[in-house]
Amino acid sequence: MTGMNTQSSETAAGQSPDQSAMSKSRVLEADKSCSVPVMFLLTWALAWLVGGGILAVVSSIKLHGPGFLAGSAWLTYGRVQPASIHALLYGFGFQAAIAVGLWMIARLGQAELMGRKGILLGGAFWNLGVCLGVFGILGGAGTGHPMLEMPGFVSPLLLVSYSLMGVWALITLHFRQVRSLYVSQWYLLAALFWFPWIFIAAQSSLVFHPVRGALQFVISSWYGHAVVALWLVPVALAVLFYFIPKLLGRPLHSKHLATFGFWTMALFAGWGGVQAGAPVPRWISSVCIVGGGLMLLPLIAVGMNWWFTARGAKPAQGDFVWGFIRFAAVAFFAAMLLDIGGRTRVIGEVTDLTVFSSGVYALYFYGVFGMSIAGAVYYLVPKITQTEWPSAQLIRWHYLGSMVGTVLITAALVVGGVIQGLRLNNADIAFVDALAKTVPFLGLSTLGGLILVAANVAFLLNLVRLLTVCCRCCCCLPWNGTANGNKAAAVGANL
């Protein structure tokens, strides 16, 4: 990792014209090799995003309207809420991260994606596992552990599926043509190793060989934090570190800041999960508070690097992509600051056992991860299919809807959580009265969820229309034929 360049391997300075042409040719071949597996994963990911979003809206309505769909045991809050989280986290989040990660590994390394059939097989089994898990939760077979509710028999299937995809990602990285590693590859490589570690550790300690007592709560809380801090956020940072310099047409400001930010995040990101007022030994929550405070170090390093890279620059290409990337970068700082603040004892005394943490999670998932992935998808899909997006209007609707929905959900739950906590800590206010004041904020979060579902439907519809155009033109293989070869050559000038 010490061989990281401060520029993307596609635009490295000092190349001769012949080397530059060879580089563009290898990038085209890398994009070509990614087309089928990446599009397969992205299509299923967006389908899960819409389906999981609908379940999330149902669970949100039940918080302020418990009689909604009360006649169905499958749609009680205790089942539909964890089902929505698993559909979004494992159905959308995992597959979108793998799809974008595979493309970035191949493109930055200027190498063809290896094991495409194995990746497709792994993706098929992963979707089967998520389906079994979600329906198992709705059927009442959940484990009761947040973010690990899926029945125990599903996890071996998910691990095998992950191995089929993750191993080929590592093999592709090994056979890369560009030997130096860019900072985005650091985060992707780390995330590929971190996810199976935290997943296996949590499953073995909570499901297969359960630990006793309060330690179950500690491990469950740690996993809920780690799956965001060690999987979703690193993938989002890999995307942001790639696209901020690329869209602005500038090299990354400092490899030293990038190195410092990466290693401090690797060291301290996993120190969290247990709230300050949790019923566990005080030293455990103290470690989490210290870890949260130390996360200011990578936050400052990443912020300085992006600021000096972007200062005074305007996007040279992909204005609509830049909108998603810029929003995700701002959301990253807001989510980190809210997360760090919420771990302190002073704020934690107010926000513990409220909807505040749900608001922070929503900002991480929809604002940081979701918007960065959307920006990457809008950029990479035309590259690997050689087909432009059918509707610019649907892209605008998706951007505006995602932005408004994310802000509305986050603001409603964060502010509502603080008010809820203040009233719960007031002994003069009855418990029911304290909760009643939260209902308007829960209603606003439901509205934000509905807007997000509508925006994601536009996203999925645009992708389906693009796939329809691809199938009509070239039987799902847009790189065959003379006409498509000429299109690829034309696009090569704008890689």
Given for the second form:
Amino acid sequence: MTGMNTQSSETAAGQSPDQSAMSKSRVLEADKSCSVPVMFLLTWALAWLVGGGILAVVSSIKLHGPGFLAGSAWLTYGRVQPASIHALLYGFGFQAAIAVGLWMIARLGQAELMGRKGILLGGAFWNLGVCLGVFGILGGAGTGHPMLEMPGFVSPLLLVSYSLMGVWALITLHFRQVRSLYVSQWYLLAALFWFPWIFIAAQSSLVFHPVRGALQFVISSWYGHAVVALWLVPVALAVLFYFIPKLLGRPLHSKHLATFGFWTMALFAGWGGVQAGAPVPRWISSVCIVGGGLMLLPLIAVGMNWWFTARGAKPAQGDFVWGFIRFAAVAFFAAMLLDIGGRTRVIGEVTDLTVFSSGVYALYFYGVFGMSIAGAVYYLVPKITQTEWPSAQLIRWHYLGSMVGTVLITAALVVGGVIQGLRLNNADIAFVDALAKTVPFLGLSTLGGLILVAANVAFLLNLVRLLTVCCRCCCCLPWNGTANGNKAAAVGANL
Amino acid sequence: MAVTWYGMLVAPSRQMGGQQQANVGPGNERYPIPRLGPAHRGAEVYRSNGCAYCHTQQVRPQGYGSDFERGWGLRMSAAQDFLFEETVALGQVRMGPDLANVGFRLTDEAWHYAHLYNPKSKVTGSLMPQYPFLFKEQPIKGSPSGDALVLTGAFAPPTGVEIVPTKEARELVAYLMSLKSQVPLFETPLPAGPKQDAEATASSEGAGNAQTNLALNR
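Please give the other form, namely the form predicted together with its partner chain, since only the form predicted alone has been shown so far.
Below is the entire complex, every chain and molecule, led by the chain shown above.
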């Protein structure tokens, strides 16, 4: 069904010949060991993707239709908007990243996933934390710090849950059978450490022992930048570095370029978040501008590596996973260039404090992270559940909807943000009139959000149908042993 | 990781963490002054309703954007202005006007109440949402309440009914009225030009009156 190239991932990913002769059974065992925790996390992640997407559409409508659901404090724009970001980022983003990360660590290391019950427990508490966060924000208990709006009591719960999951990823990595680490594992390992670091640093400085004055703004803005640059993007890069060579059936072009790209990203990705003109010492925003410029180094290194890997190669016919991966790779360059450009003083004078930054974030989140995760999910779920996707049509709808929705939201907010900035910078235009020209673009972004929700419903529906088929085969039938044996044989042949 | 941590957290903390009140004006007055009472609680209403998702509280430097020309402030904002803010709400998007000096620009409390209840009653074409949950609708008993909103035309309540602000609305308006940051500072003096007059005006209590001629909707 997937049409996936059958060459082993390790050969394609540039591993040694010894490793390329790995035992299929070890990979099969690694895949199977992930099934319960990964499917648990993925199902909840997709549910949050749909739920958060609906909240995002509600907040988007409110931007151009302020009377929409205006009577309730719980649904006022200033609460729905951060609640949607919280649900999408922590509900979908983190769970999906951890699920895919766990699978990649197990598979690339050819080791069974360890601590499955601990991961399930961590996942359950994580979902409880996200749920409390969403209701806390809607109830007015948000902290007032973008991306960290969840009430203070939620963050320890999230951190403990994350530790319960993350520690088993590290233990699985430690006991891997393939000792050398591939590029994807570098990014995953780094992201695993980066997130608790930025989360603890920001939470302790903003919520538990708040620093004084405008320093809060520096840390809050930095966290908003870092959670994208040091968590979402590295996880997406791990997925892309795994699947681009694998789907094209080629080894990665250069390990040296990959090393250079990784270390320059590790050095410079965290420098950002504070825009020029902010009421803080000017060197801070200058550092963020310079950090943006230096991010061109990993961008070029990663680009060259992917380009030379993919040049002249073609994926297997009808391989829909490649569509998601290719889109995410292109979106990565577009998002980085928009991000870096938007930080400069010349462009920032127009785009700062407009919806432009929301457009760039949408491209990072839906285009880079969401599409790479979707590609990975479509590949890994049949492997770990030994069940094929029930509907190819739903996958096509998901792909088309995600693509159109992401492009529409990004283009509308980026162009609308530029128009908003240009008109706001002309003091001869009254404020309301300046904003009026942005309204059609806000409407287009709402349309993009609706299309994305529809696409993600198709994604979730397909996953639920697959789970139904899988559970019916594995759990309910008295002859499940035979069914499992047949499925294992089928999947083993398609590794 | 350590380099980023030092650059983005430790170094700014070392520079800004020890900030103290400044002596300003001819009388060496202390600036800023912590908010007290309803204005202090109003900051919590502002935070819990996410007002900062549409409004900024930062006047950008002269020549960078049009904040000065729009009359949003006589000088750019400085870190000093936010010294006593419990939750700094600088904001990241301007779907509504900047509020750094709204306490100077819009000095009529009744205007704020009506605007919060239904923004279109005061600003035609406004994209701001309504906040009816900050108000109570009640039957008029005898004579109308002194704090009932004055709404006319299509925005007027039905006959025999009046709209009065809740405690949260009063606190929020008290907070908005307290947003004033035009005192000249060493790091952000008033721009050249009308400096002398503006400086004298901004330092005094009469600053609000001097600013009322700024357009409401700019």
